[in-house]
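Here we start with a single chain on its own, the form predicted alone, put down as structure tokens.
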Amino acid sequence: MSALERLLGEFASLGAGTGAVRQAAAQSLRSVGLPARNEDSWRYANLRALEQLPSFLPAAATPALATAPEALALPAPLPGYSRLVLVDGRVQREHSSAEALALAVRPGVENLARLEAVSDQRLGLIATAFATEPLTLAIDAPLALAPLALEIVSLTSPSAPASYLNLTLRVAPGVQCQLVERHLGGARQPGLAGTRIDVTLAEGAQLQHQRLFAVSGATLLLDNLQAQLHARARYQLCHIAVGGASARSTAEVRLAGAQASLDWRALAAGAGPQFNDLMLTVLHEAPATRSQQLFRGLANERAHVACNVDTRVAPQARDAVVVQSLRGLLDGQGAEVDLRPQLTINTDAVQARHGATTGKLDDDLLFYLLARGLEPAAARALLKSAFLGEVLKSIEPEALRRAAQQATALRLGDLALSEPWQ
């Protein structure tokens, strides 16, 4: 039985009580089917670790958070932030602060033609179809106070065979907002965490957003983002993925308003057999918009890290900007970094620039802080944390920094705690 047949039948297994918007998204799935390794966007996927997962039910039962493990601790709060906690999707009132909590003005509504109209999004459709609790977020707080600050925590119970967040977040004309998202903790046996964000910033909103996915075990991880930029609108995302055995992150941002921006800093690392693999497109669609991609990958050992950035601008995208950077490096015998970037141009008017390149730590750099008495471990790792500081630099708070320090430092073993860049 295929993985898409079992996972339809597991849904059908909930009954009718899952409501229409649960119901349309299996039938998309239905219609449109799981990715596959011939699709070109898919090619380093790994699809196989979908095939392979036991169940896609989500957790029946929530562990209480006072009696939970290790596992489910909670990080400290970010000093200033407003806070949401899930445990295996499920909203934690008692641990999420009342603003946060207010935030949720009506339930989840899933724009399900967005999704079957982008292929690479399909997966997003899952998180969609077994979502327990859908969440909406409405940010429409007044320019002139200081911007919301909100973090979000999803844990994943180490029983849980699944956990997913289905989350849209809509920020008000000329609001503000600072938006961390921690997802942590992870399955014993092979799991699945699935995301599934959709994210619309109106006419001069501006979001802060930074992702820290640092899920643990054997767990799966299937993230989708997409994203919609009105004029004038600023979006800052950070995405930081070290966590689980497999990872696909999967993101789109449609610059649809005049001069609107996409700042994209994003970091990979992965260590053993583990796979992570990043998709981004963005699509130029109006006048004067501009982005900026710079992706830093780290493969130790067997794993296997792959960054595919594919930039469209659209003819009535003129007097466009355009910056990718992709950079991999390797350490270690069967390590592998692929990166491709994409760039399609159909007007005259834009400026563009794009790069990437992958190669071995640099022997030079070694030799000379061998040469200065550090320790071979010490100095593999001070080279490591110079090159993923371009992105690790830009995190804030520093409490957020210094916990996506940490997580990757976890994932590679041997990466110093120390900030190089500074």
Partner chain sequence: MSNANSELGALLARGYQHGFVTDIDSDTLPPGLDESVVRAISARKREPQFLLDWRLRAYRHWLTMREPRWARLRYEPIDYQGISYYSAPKPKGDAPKSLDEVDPKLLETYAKLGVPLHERARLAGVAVDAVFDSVSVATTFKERLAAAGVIFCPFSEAVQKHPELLEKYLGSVVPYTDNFYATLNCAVFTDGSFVYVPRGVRCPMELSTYFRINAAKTGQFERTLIIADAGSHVSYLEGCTAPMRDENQLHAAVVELVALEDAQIKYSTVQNWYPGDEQGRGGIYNFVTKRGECRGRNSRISWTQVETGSAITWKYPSCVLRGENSVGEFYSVATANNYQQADTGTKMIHIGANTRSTIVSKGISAGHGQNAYRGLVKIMPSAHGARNHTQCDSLLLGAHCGAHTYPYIESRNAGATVEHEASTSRISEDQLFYCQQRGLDTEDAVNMIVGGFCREVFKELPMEFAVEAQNLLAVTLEGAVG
Contents of the next structure:
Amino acid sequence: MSALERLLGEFASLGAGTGAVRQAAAQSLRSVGLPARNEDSWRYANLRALEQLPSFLPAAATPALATAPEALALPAPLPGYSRLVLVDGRVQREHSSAEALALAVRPGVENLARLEAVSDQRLGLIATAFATEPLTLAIDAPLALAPLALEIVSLTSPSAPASYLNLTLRVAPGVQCQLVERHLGGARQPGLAGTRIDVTLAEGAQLQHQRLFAVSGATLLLDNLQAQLHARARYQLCHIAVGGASARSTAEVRLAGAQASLDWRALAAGAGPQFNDLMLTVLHEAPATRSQQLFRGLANERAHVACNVDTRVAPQARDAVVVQSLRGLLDGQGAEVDLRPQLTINTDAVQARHGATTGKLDDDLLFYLLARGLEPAAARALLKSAFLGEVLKSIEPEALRRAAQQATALRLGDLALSEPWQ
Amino acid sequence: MSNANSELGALLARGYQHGFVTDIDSDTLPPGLDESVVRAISARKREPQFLLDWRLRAYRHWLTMREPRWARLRYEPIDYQGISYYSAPKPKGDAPKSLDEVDPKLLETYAKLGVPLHERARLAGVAVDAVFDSVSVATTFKERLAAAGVIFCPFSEAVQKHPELLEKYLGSVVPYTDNFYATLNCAVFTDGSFVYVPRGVRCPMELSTYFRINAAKTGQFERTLIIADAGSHVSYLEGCTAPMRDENQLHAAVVELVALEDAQIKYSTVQNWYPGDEQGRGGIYNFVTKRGECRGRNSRISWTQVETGSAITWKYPSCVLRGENSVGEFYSVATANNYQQADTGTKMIHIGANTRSTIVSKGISAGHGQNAYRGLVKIMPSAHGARNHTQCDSLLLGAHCGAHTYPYIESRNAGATVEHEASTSRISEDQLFYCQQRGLDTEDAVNMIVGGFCREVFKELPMEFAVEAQNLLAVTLEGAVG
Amino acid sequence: MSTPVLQVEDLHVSVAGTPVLKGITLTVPAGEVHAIMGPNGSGKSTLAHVLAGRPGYEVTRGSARFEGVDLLAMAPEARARAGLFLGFQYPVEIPGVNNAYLLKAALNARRRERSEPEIDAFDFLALVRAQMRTMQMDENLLTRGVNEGFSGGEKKRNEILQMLVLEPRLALLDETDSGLDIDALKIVGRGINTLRSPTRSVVLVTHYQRLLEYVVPDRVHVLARGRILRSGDRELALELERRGYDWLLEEQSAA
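Form predicted alone done, so how does the form predicted in complex with the partner chain look?
Then the entire complex follows, led off by the chain already shown.
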């Protein structure tokens, strides 16, 4: 039985209680199917891990044992942040702060029009179909809001190895807000952590969105994010991908209003046989839109790290600015780094430049450090930290930056824990 | 800017200068393709059995293939049964043995195209193997080449005289299963050029072929094979122009290069086939497979191309860098004006240790032209110390054109380095005004700026080609500034 | 007589199979400053790099001892910690690793070697600031990436700053004077003189003698074609300044 057949069968087994939206998502999946390797956007994804998933079912309820904070291994709350804790896709009221709960009370209201079935976002349909508690955060307050941290813990069990997040986030005109998303937990047995996030920034809204994927174990991460930016909206999106046995993140940001801007920074690190594959599509659809794309990828041992950035500038997006820098570092026999800095440009009034490099640690830099007395291992770790630091250093607050760095160091096993750029 | 725009719009309207038809009786197969056509072509060429068998394998494989759609190209489906797969000028009496015996009309055609064959050949020391449709009709300087031991002849002649070389090398770089168009070529190719440079020989002159497409509704399926034996050098020039036609014409050539140890091959192309009119009607569909293999240590293959013509260009001259320390280079200028579409680039496959590759791609888009660079740099696990540098620049002339960059960088060796840089720019009003203030008219200013943009590539071309390329570019882009 | 800081005997070195050094013998006693001069391509930088342990050089014959210990058997970082400092002719830029961070890591590596405790942040800053004043360096260079965006002169001063903080027993300064204007040259000279003491030695590798006006050497050696052609005192450097290197090369060819 193919993964799709299994998936649809399991969805059917959930019965009629799933509601119209989830059923429509499953129906869409049936008609478009799962991505295949010969699709250009999925060239580097580990689709075999998807094919081999034992089950797509999420837990029917959070296990009682797991409500204890120690079982959740929840990190300390980020200072100044209110927080919302989800375990296996369900909000944990007792661990969440009151402000956060007040924000997230609305049940998820789906906009089916956004489930563009044929797009590269279609794995988001899995999360839409299976997420038991879809969430909507509507941030309407005209004043700046307390920053919010989502702690998303995947515990799962062999019988229900999947957990899902289906989040719709709407930021009202002129509102500035900060959102942290931490994906934690993970199980030894193969499982799935699926997300679908739909962000809309109204005119002049600003969102600083920092995402840390630090799920451990044999989990497959399938992340899907769509964002739509109206005029003058600003979106800072930071993506730290160090988790999962295999991970694929697919983001699509539509700069729909004039002067909307995206600042995307991403880090992907892998060790062992890990696959870490990121895809970002940026659609410049209005005049004077800007996007900056910065990627740093590190493949240790036999890891595969890939980054595919597809930036398209429409004819009407005059005076768009695109700045792109993708860099990969390999350190291991059997490591692979794949980069695709794509530009599709349909207007002449554009400033676009990109650079992409792959390589190893620079021998001259290494020797310089050795000549100053550093151990070879420490020198390598320092240079790797400096390389990844270009993304890590922009993370705030400090507690989150530390957490991101520690998660990266834990994954790689050979990273300096200090911050050499400080 | 609007003043400049209208002024230049008028200049753009200048028609294609190389459009006319030579009236010669052709020996042409009726349109359509099946096994009997493949057999008929092979029979007319008096080919040995192995070649017929190979063609038939290719044909049968082709039947299982689908036309690729991944390139960023839009065009009406091609009716492969509506094409005639063989067209040869009828010999008047015996085949010509020298230029004097060549049909004067044909020579006149070349003269109109700015290729005064014997003149230029003698003056520039170039041996020309001119292809008129599918059959070679004139070959010069054979004796001088023969003295050096270089074989340079029409492909069909090589079939008769050097079958052992063909059997060894044909399809060894581009296998008959490679891709839809290449496989079709394997089945139905009619002629082309064959070059063999023996061990240690530096080819005494630039080798050159001017291809022409002539007869209506004739697909053109050239096949070129160049073998540089150990320690040898050869520089090969390919230039193309075509008469004006309303129907789209398919062109699916295959070029294979083999460089053995310490050998060097330089392959230069200026392609100026009919691009279609300003509304995008007509023009050549150019689906070409070009690939070279650096088979031996320290070998080098260099592709230089200036692509100004064709309605559609689908072309990725590539290098398989198998030998240790081998070097692959790709220098390209591609323009797309009016409704032209170009999807071109290269593949550099690094297999051997310390292999190096350089890619310099300059794309110029004007009018409604769509120009895409598509390139793969692949570092295999065995390619320790491999290096690539890619520079990929786009120049946009006008608000309705497109410039696209689709690189694939795949590195599987931690000791290799790949660098890719790209930029997109347009000619700024400031640049134009500056030039105008210094007394240049807009057209000269654009030519100067475009020339500067392409200089890195032009300097790789043999001298007389560089001049031709610069002129072609000027004609192609006349007034294309918005 | 005490053990020399550096003792090189009949050192032969090849790079990619080509012999570059063809038998160098050199002794640098404690407290002395030696200058190694020679035309471009003579092998001066090779000697400095080989002594510091740079990969890519093959020692085909001979030995080099540092305070009596076999230098060639030591890893580059072990040589550094034992007190050998190489001032680079072309210091690399290391974006993302800031200057103070590297300096502290290097200093602590050296202190651990001597079983000293790691320096605390306050003392470290005081030490570095003092030395930065000696080198007339702007303090904001401390928080920038190592040599990142530094001018040529700033890079060279930064090398000497590192030397002053690390207090090596032997400093090999590879063309530290190249590309410096006269003011920077004086500052660098002063920095080197600060280090001079009866227990420390300096080897200046240079093409011109102008640095030697500020740092007066005890001995001058002329290295050309992979060999030391002549050794002498400061007068030899002045003679080279007047006459160039050709006469020495001709003498050697004649011999």
